[in-house]
Amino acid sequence: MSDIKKIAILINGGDAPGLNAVIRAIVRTAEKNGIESYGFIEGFKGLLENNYVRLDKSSISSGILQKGGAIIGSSLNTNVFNLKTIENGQEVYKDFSDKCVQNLKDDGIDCLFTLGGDSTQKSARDFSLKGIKVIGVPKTIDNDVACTEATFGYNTAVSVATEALDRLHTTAETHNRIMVLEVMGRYAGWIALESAISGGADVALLPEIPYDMDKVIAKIEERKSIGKNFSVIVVSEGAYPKGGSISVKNTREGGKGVINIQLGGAGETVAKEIEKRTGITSRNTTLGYIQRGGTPTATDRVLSTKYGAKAMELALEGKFNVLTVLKNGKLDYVSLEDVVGNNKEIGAVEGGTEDSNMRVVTMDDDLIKTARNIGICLGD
């Protein structure tokens, strides 16, 4: 058993449902083994700043469990091994991280929980380079970090995109119209790929199959065939066309290890293509940002709750430098160094890069052959 005796909690990207119901879980295993824990405010930037509250044997971290968003915040695009201040007037790159290290120091803080994705463990594995002991908990609606089965949000971002769809089929089919749904994923496909399945979908687009047009529309012209009138698409963020590259709504220099590309446009482009190469009225939605508030499912909150007291079991074990996961169905954990992959260079870079180690619909997938069984088009 470790000597724990003082813990803290961070979040770093954007907000994903159950964030709560980890704190809540990390917290209340804590309280009961006699160990404090406390919360650094807006994530790697709280850290660096040394601002935080304290958890335990308080009302903030009390009816939290149902509640979206995160209690603590968390940063967006800080990267405190590659931070962009001022100095002498000029915009410079710094690396704060051994200010970090030296706050976690004098607060007394025995183990850090790190909640979040591809980029927010990469930096979690650089500060146990230097130290600190670290223990990863996996956070994105994505469902895209390596070395585990299912990241907490991810359920509840698939079902309230299923919700659109169900809506978006009946506008559909009274209007005999294409309806186009967008959602989020960046890179990796399982959102756009399993509410496709849950919504009835015809058409799936993932960044993992780069698509072809020609089958996409023959796919409608297939439906009109036998009477059926309307089509419902869903279109991953990140999916382009054979030949083409991902749809980029804006671009901004925010340094290395940060996300400087947002991605947007690809549900408009293909519902502009199709309506010009058809005919037929097509119209895109974007679910965007409502995928990620709110409340989240039971699914959620019960993925959320273990994830979070297995990671307060594994400090108390002494295990450290870990990811917690879910192998086989079963919670375990893994090493950060196997979540980095290759990406060895201190400082986290972008996901998608060759580099990063993002886990991605692959073509052996039981989710890939159900689609293609039940007659969904994946544009190849």
Ligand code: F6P
Given for the second form:
Amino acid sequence: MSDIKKIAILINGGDAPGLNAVIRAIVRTAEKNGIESYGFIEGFKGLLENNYVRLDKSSISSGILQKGGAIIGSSLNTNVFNLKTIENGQEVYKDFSDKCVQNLKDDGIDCLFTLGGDSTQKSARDFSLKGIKVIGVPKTIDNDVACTEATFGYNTAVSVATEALDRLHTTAETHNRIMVLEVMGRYAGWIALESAISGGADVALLPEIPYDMDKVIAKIEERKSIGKNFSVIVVSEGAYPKGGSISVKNTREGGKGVINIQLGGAGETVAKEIEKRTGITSRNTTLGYIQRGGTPTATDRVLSTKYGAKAMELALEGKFNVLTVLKNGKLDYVSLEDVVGNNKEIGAVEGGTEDSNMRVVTMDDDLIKTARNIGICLGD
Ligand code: F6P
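Switch over from the form predicted on its own to the form predicted together with the ligand, please.
And the full complex, kicking off with our chain again.
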């Protein structure tokens, strides 16, 4: 058993439905065991500036389970091990992690809970090497955190994408159009693949399968030959054509120290190409941040609550420097070292790089087999 008395929670990265449910579960389990909880405001920024709030029964009681976003905010693209700062009018990247470690020691925080995706857990592991006790919880709508079968937020994103597909379907059918939906997911096609199945799409293009436009056109023509003059296509933001490259909207921070590429435009490219080649009016809709905001599904509320309670349970058992995971459908934990994978260097550029240890769709996944069995074209 551990002798922890005070814990703190921080969130890093894009919001995901279920964040507040995780906070609630951690704090409730902590209170039950006489442990005080705190939350750093805006994630690593709050940790660096030592800006935190007390989290207790009253702060988590006002309907936060069903609330989107996060009551303590989140830091975006913040790697305190390699953070942009201005010195003598010049932009420089510096390591501020020792200041964060000192803040945790001064505040008497015995364990830090890090709610985030691969880059957050990379920083968590880097803090563990500096002697901080950390426990990670896998958050992201992209479902791409290594070593776990599910991240919280993902189920809600799939539900939102499914509803969007249902709505696009009626427009496609009414106007005999091709309706393309670009969904998020970075370099993993989970959202695209699962929503294509649940939303009845005809084509799903994923980053894991560089697509052949001839195959996509053949699918559209095949549908036309049976009187279906419309098609619905899901395109993952990270999808790209065979021999081509990903659609980049923006490069942040000169590519240093953070997740440096903002994806966007893949859906528009696909829609334009289809219209050019088939003559059928084709329209793209980019679902964007609607996938990340708002109320979590029941599945995400339950998963978040399970992860939060498990994280606190691990702290009580003295199991630190781990990530809560789902393994064969059951709650479990793995070492942060395993989550980091090849990206071992402390403070290294992280998230969406070739070194990061993302969980992408594999060709033997049931979802791939199911999609192929029911005739969804995967662009190959
Ligand atoms: O990782 C979550 C996510 O929403 C991705 O799906 C998307 O590529 C990215 O974040 C967008 O990042 P930002 O909020 O910085 O625009």
